[in-house]
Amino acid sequence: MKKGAIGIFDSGIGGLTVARSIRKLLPKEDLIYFGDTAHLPYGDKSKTAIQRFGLRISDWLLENDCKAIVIACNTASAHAYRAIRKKLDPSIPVINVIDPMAEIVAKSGLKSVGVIGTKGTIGSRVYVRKIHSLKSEIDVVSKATPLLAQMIEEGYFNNQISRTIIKSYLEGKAMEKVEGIVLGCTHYPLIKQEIQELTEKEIKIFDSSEVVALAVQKALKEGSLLNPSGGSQKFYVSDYTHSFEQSAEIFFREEIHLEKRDIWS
């Protein structure tokens, strides 16, 4: 087991953030990653159909030797979460990236914290909940970011252009009082330093890549299951067009090939 690969899925390539940050602290564990563009976007699909995406990608996870499955995403952490972790079998670590954040929050000693993120994961309140199960006394302020991820897809990010739009979302008196901000959506860690500089005081950034990162590895150690030698990644998608490899190499952060494979079938 210690020699399998973690797998990670996402709806798409955003994903990719949280795959990097397990790459750069777990440079010796095998990667294998999946991006579902067949079926994005995620948030605008039943529940239904999201645990059924899910269900099958973790199996065919599991049938390349992983020995640990990362949802990479938010949506389908919040709708299939619960079916993976009953279906797959005890010993296999599964890691969503809603309960560590909730979990970090919780234990941040923050009073107040913004969390932004698509309208889907925004709507369901998810980290509202998840939240306040942990530590009820923390005022959690929501707002959909809606534009945020297609501009940081069509590569608009570090500019005037990107500016402009986050210091529009980060404007407001809920905002303005808070004193952290989750990253509710995998694709903001690419602008979590224009987020830190268009705040006008200092605060506390939550982001999700690196929270996952660290889940994983706790939870690898927790199961022994650290892997002494290795370091090979691949990335795979169900549904391939050149537009996405180069996506996926601004989400990365390096040149990576995309192998296309229909599981469906």
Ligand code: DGL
Second form
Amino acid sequence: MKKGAIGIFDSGIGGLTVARSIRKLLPKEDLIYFGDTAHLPYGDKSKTAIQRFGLRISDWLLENDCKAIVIACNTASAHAYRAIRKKLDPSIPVINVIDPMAEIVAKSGLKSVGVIGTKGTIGSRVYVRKIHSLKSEIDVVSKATPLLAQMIEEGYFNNQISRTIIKSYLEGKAMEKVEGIVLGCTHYPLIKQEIQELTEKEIKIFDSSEVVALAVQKALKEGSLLNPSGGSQKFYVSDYTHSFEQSAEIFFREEIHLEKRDIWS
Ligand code: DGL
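Shown: the form predicted on its own; wanted: the form predicted together with D-glutamic acid (DGL):
So here's everything in the complex, that chain up top.
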């Protein structure tokens, strides 16, 4: 099991921001990444559909000798984490992106935070529930920002169009008064700088990629599952296009090769 890989999945390539942080923190681990590009975006799919996708992908990762599962997608963490955790053997760590972030927010000392994410993540109210279960006094302002993931996936960031869209999402009394913003979608680290620049005052931006990598390290240590001698990485998608591969490199910041795997038939 020590030699097994860390299986990481997302609806597409946004989860590569998490994979990159795991790679940096745990260079000796083997990684298998699965982007469910055939079903992208998850943000507007039903809970039932996302549970079905998440359970099948987790099974496939285990069939490919993974020793731990990382749900590198907020929408899948919100809708499918419980079902995946319940189905898999308790000895297999399952790490979602929301729990470690809720803990950081609760400990931040901030009185109000904004959470931005897909319609699925925001509609589930999982962030609000988890933050409030740890610290009920924090005022949590949530906002669905459905255009952002697709905008980023298309390569639209750090330009006039992305600034206009981000600005319009951050407008409004409630959002303007928050002291921090949680990037509740694994695509958003790519627009972290723009968000920082577009907010009038200096605010804290919570980016889950590093926090999740630390949670993975902790879970592997606790299960005595750390690999002393690996370091391979493989990237699979359920639907391949050349443009996914190009965007994937922006997210992972390294040249990568995406292989298509049809795990649904
Ligand atoms: N990266 C996914 C997340 O963190 C969102 C993208 C999608 O809608 O598929 O929620």
